[in-house]
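A single chain, nothing else alongside it, follows as structure tokens in the form predicted alone.
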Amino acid sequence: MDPSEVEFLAEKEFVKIIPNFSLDKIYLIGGDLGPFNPGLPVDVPVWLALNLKQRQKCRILPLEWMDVEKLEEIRELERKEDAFTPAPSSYYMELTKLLLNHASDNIPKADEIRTLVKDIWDTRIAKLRLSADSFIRQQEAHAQVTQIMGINHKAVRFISYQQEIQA
């Protein structure tokens, strides 16, 4: 998958918004939303929280793991662990830029939880690497990886191929 493919998937994961209009609830072919009424909190995609956003219908609530303390945890566990160690989210990186990239003014300290989720994926990055190197040098047939994202499998594909390139 490319990353405009893992964006599209993002979008559809569930976000927390305070809407400040009223509305019935709508009906659409992936699912029932709403009612919205101002000042109560309801669950929507991603894609129609920034649409919402962008016309100033809506304040958009942080995710629960955007968090700077939460994410400091998992950052300190996944320099410590040699292992991948579970994301905060199938998409956080993806959810990440589309957030702070369109609602940064609802997200408080934005620019640390943009700091430690690169830390974060520089970090797993780097374990890729490491990995992919460590198979190579061994030259195993086949791998097994737990915990990594649609995103990293272009990153594994990309790292083998320059280990292939170099060899």
Second form
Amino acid sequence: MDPSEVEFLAEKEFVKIIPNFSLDKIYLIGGDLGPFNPGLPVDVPVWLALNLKQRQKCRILPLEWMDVEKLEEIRELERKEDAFTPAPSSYYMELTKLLLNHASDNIPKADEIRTLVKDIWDTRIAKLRLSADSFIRQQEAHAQVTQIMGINHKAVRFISYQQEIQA
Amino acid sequence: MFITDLRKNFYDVVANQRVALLVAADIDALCACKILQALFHCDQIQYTLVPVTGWQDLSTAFLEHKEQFRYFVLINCGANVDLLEMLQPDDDSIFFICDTHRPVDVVNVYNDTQIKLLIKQDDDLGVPAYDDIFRDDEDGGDSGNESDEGSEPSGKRRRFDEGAIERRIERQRAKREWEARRREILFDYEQYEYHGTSAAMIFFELAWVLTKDTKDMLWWAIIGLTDQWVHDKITHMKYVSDIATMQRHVSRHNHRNEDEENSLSIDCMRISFEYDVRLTLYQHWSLYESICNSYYTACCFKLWTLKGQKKLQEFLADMGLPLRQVKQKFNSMDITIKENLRDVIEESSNKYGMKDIRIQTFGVHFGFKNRFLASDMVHAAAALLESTEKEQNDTTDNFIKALDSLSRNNLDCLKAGIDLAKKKLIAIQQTVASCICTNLILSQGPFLYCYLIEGTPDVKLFSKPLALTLLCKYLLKAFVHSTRNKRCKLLPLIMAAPKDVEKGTVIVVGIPPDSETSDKKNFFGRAFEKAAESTSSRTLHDHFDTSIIELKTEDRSKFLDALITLLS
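Could the form predicted in complex with the partner chain be shown next, to go alongside the form predicted alone?
In what comes next, the whole complex appears, and the chain from above leads the way.
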């Protein structure tokens, strides 16, 4: 899958916003949204949240896992374990990039969060390389991969292609 | 008519309509345009942006678009002329004019239907009262009455006739007196041209009322205000009071997000109030170059003389700054020097007679590398707007490039603009130095006059109005500092430079005299018109500022003679 496709799918995740306008419930193909009342939090998909944010019609609240302490814990866990640990969310990398690019003024300590997410990503990619490397060296036919997210699939294909060439 | 509630009478009216934006070619207009564009994007209002450089452009643009659009927004153009007469629009076209040019034409003020002025009324407008200039014609009714009375029986007719004739003579005399007074009032009102509150600030206030104001819009409003100050359009008092208004908005924005624990990401835009030194572009240049090319320091030191150069060296030594440090790029200077730089400069400049080396302004800071002062952005955008780099001077291209450079994400555009601005400033300094040293400025009696000959280096740069006005201002200040003649210090300056070699035209600019308490009121607009009429010179009064005209080279001398006689 293309990274842009993965990002498109990531935008379906829900995030809490506080709108500053009012609108009745809207009925979309993907589901119902709303009603919107000024000052009251409501759950919307990320694509709508970003659009409203750019039109200055809402304020985005940070996701519950986008917190410095939680991310630090996850990072430490990831570093300790050899296998993959559960990632904060299926689309943590894409969501971080989208939200921090467009709504960094609504998310506290945005710089630290960016660094922490990048650390987690780097650790996971390193584990992936290691496991793909050992997989090919040992000429195994199957491998069980758990907890790998969409964007990592492309990385796997790329790394295994690289390894194939070297072997 | 003046609009007081911008949101109800302007924004809500255009909310679901398609709008044509006609924008003049100066930085304040560009900033106002950016703010309005951002508001339109938020509410998905369709608009068409048309840059216009003069009255002819405006008429052409209007003719092209009048079929499709009913609402026209004019930014920094159109207030100082009778718009309805010039454009001849249909009855349902509505014009929203946000213009800093004053005086506002009386027809525009008193038209209730088609012309809406987005201008604050607490500016010193001084519009004459309605009854002083307009009155319904009563003569038709009176003469009808008299003819009715004339059918009375003949005995009484003679007496009635005498009474009627006396009354008629009385009325005619009153009418003549009223007309004479009207001419006088209008002449006083329209004699001087000056500028009012920045258009960008007015649109920012609209955004604030709509609670859609962002830091980007605040920054553009600040740039618009700074443009008025850099190009000498408003008085110092007005600049200071407008800065205070902007400072309130800046503190409001800064308090909103900053918190001890939840500090903002480094990429967010931070605007801060700076009481900074008046050295143009010094953070993007070396300190030495900046001192040599800023007009304030160059004029106070008289850097075109040898003595001036020596004084500069003394000044640098007095501040304790080694020449090697001062001549390298500002960002690479020693951090210990940069820390107290402003205070050190202020202290030393007081000794050398430069009392106002520091000026209140704002700076912006985003990312790790990017720090800009408002005046830096003004110079960069002005250089891009009037760049003569490409062979075919495509004004629309330059306009779009200058507009882009104001956004945060077009930093290479901005850097290119800063480089062009540096070249422009160096060219201005060299021209000023050569004009003063070769005594090109002649006193013609009521004003000073200078003509840039064809072969002067960089003369192409000065065929543009903004650049030429800047050169004029610096030249006048330099002249005032270098001359001993007390009377000449109080004279205004007229400058002419070749504009188009094939067509054989020159561009002529007039600026008011240079003084601390000047109210920046310019009478050259009317003077140029009258002089052109009386000598039937071939002139083109195309620019929105009436003190900038285009003239055929051959008619130059008779035009000047007419001006001299007019103004003596």
